[in-house]
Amino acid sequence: MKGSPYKYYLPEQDIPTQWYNVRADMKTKPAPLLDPATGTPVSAAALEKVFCAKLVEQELDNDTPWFAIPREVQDFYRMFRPSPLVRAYFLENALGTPAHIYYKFEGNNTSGSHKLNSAIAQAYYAKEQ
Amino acid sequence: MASAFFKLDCRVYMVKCSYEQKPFRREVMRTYGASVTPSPSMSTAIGKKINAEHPGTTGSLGCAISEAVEAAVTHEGYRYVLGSVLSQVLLHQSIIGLETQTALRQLGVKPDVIIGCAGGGSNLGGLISPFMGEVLRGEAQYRFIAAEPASCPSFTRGRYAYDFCDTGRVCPLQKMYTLGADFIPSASHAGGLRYHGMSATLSELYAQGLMEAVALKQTDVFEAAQFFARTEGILPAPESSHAIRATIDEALKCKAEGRTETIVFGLTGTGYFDMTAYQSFNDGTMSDFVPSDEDLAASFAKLPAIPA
């Protein structure tokens, strides 16, 4: 579309509510994580020494689509989600493609990445337990 | 800042080559609280181990992950936290792919192909999962493409096996695409994305071909990075510009076949603790190490003899 603006942000309100899982699509799932010592899939029980229990749910669970982003989370994404998806004008004309160039842009917060959106998740999973 | 923000302690075992190269980022994360031991550290059984082995070691992720784990389990009230390459971390990540599907419907804009550059998967698999979902269910057809290191080619060059998560050996095997749990990318790689496998969700949708993958050389991606900075603005990270560089790549492709397509790549953060690794590239000292099939060969040698 040529009419798309430089920046643009969602609606506040359009902010996802759920994290979507990707395996739940998939025919053929990935396959299991085996425990070392028997080469068998590692059990819930096993991953919960080294993970928060409702992460090592997340982690398992290959069916469910949707998860429920906590209240508390979407208040935190709230300081710096939306990420702003650009449309690369300036990069299409230094180019001279025909291409059109759009990026999601994570950078905005203090940490510099992407990596926050999981870190959040994991830390009030951690808190909560 | 996570940790900060729910007032929980903080551990972070940080690869000492990056703990020395990006002494800014150590530096925040102190700010907001956090502890950092450059790994491998003197702390943990599995450290004093890799140190006795690998006197001098800049050491890798799949070191300090170890590190971190054995921390974890051996402290009461703590648990692992990771950046990437587990399903969970893709699923929180899912918020990057959700926000960009639904921004691109209110533009009324259908994208060709999405790129993300690809060390464990996180960035990758929260950008492209929402449009693969739709590309599973038989609603569309997207190209998807994963920017990988040259130095650390865990797609196209790596096995699809089990394979240790980490050095220490402690974490459960996953199936994936690997260069084996004990290849450590040359020190003189500073893009980032180091780590030996991938996410087994990644792993498993390139393998049934619906996916594909680029490994780019540091010094073109640098290229790109310096090119980005100047045009768009943004000073982007060396791991968001092996995105830069693949997206460069093919919009040249599409100018020199007259073709227009819609390219979406993922920017997935800012290169202002990195530049240690840009003055190396201004000032020529940069280097492009690729491994030979010869050293894969000995990395893949070791991996763990599982039923397939």
Contents of the next structure:
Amino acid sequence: MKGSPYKYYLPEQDIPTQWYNVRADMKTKPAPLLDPATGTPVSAAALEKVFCAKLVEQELDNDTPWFAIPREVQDFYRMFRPSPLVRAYFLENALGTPAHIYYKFEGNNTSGSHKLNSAIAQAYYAKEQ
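Could you drop in the structure for the form predicted on its own? We only have the form predicted in complex with its partner chain so far.
Next comes a single chain, given without company.
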């Protein structure tokens, strides 16, 4: 443990430029979102009553593995992100595990939450639409 860092910060130049859509790589796709009123798969038109079209398109896409993060959103992430990845040495010792355990610390985030990641993109797409 001596000499090993507790916190790992991603350098600004390494902040991702794309979001990863795990569903594209799943052999068995998850069940479709269901409309709570009808119990049937929700349509894009129904979701667009609540979300921006671009977000609906991404949410319902089961095939595209990567979505480009708009430059304006990336710039905002550079200001407030990323939060550090913290090595949980004490938990590793308490569990007696050889595994390395990490967690994200969001306490340095302006909002104190990971929700800012999603809210920034939602506001960007709403303004764009």
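Positions refer to the first chain, counted from 1. Think of the rigid core as the biggest set of C-alphas that the two forms share within 1.5 Å after superposition. These figures come from a predicted structure and were not determined experimentally.
J.: So, superposing on the core, is the move of F90 at the CA at least 2 angstroms between these two forms?
T.: The answer is yes; the displacement is at least 2 Å.
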